[in-house]
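Here we start with a single chain on its own, the form predicted on its own, put down as structure tokens.
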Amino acid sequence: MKHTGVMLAVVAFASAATAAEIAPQDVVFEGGAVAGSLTGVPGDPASGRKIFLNRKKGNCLACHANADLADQPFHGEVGPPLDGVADRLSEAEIRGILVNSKMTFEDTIMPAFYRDEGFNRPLEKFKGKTILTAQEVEDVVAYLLTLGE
């Protein structure tokens, strides 16, 4: 019977976990900013990292050079250098850029990644859905706070 209450708690705490998520439409932007973690949870830089590599999540290096991850193939030119981003953004404005990048820069052509509405004809089974979940926004956003100079 001890474990009953264990299990119990720990099933209060993930529920907790994800009532704290904040759904994609209910972001605040402060001039291309967002304050406030998505979640409430810290991001895990290694974590990030994998989702800044993964070719079918965040697949960054399709447009952004990175030093840190030099051994892997095929940097792209299209987006600026990561190289130093932590120096030049603050974490709310790097979410600000993860989130919904076009509250930033009007005419870029990078992703929002934590958008799940508003898209010209999505394919069926994209639509209501975002690209990379709160926690992973908070991850990779973790992840770019480390590559300062």
The other form holds:
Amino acid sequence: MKHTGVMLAVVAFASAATAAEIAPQDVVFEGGAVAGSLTGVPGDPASGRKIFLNRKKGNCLACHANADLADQPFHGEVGPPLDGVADRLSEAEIRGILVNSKMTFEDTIMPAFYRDEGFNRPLEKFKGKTILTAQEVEDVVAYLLTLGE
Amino acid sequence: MRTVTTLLAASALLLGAGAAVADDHDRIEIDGVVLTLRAPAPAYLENMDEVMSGWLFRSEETQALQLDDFDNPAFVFLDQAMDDWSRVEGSEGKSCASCHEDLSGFAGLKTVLPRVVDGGLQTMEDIINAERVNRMGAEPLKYDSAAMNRMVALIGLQSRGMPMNVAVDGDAAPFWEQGRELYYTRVGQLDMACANCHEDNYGNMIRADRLSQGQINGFPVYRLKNAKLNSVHGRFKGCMKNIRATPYKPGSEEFKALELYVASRGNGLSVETPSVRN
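Hand over the structure of the form predicted in complex with its partner chain; the form predicted on its own is what we had up.
Up next: the whole complex, starting with the chain shown before.
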């Protein structure tokens, strides 16, 4: 009986967290920037660093060089290096570029990491899905904010 | 067979350890045939001045494999295609060799494909299958299969060194326009068009890979990645899946139109079939 009570409490907590999350289509842009957290839960920079590297998640290193990951081979050259990005961009600007970079740079090659509709011929298994979850976006924002001079 | 020129040896040194775009030469020689690696961009390419062979974007080690047909792993498959060439199949008791005395009669064919025949685009695969069905009474080969890709490569090889020269106007115009539209249309969850990588970013590294112009003058291509001959449509399919898009089918009208358009972006480059890439 006690066990069931704990389970219920966990479920209730999980639903509350989901409710606080901003859905992709509800994200509010000011220019290209997104001021508020997508989840209300502070981002974890250590997790963000892993997502930055993970080829099936952010895969940011594929296009952006980053001296903080100097131990990793093969940094990309397609986008600008991200060294010192925290000094150049605000948290809101970074979040906006991650959510949908085309709101900042109209013709960019960079994918929108928190958008789940409006794609042309998406593979079935990615249909209606975002590349990153809201919390993963917040984690990457937190990580990028550590990249100051 | 070993005909690497001193020019090439010198440039290989300049390329150094990593992959680099070789800016310093525009030709290679394979088996006595000179291949043009750079050409002025055709007038209809609005955003580029020069078209460049994918060979220029590869590492020194990968480049070397294509310079000698003994080293080029694609020739294992071409040997198999030679066996296919003289094998009797179908109800008519014929092989390819029964009607075609000499493979060299196909010199130039690849340079003009795809082309319009009877109101539709015709690829090398279409020609091979039409011959199999209509003259040999044999089953058609599956588009983008090992047997098809090696025969496409064997016939393509007969044009090695000749400049690509597909027609883009006249009755080809609507197909070319369709291909151009596909080239610039963003697809998939990653929302990218061919042009984002192969026009806007060629020469740049995307992680461990250096982006090329996506030229197809060397197709079918032997890829070190999968150790087999890869067709044009197979590569298009792979690219689309990489950007999380639902690919068109090999042999589809969409891919044939895209093949025509991409081939036209390489008009002026030599046929390199069979090329070697990573």
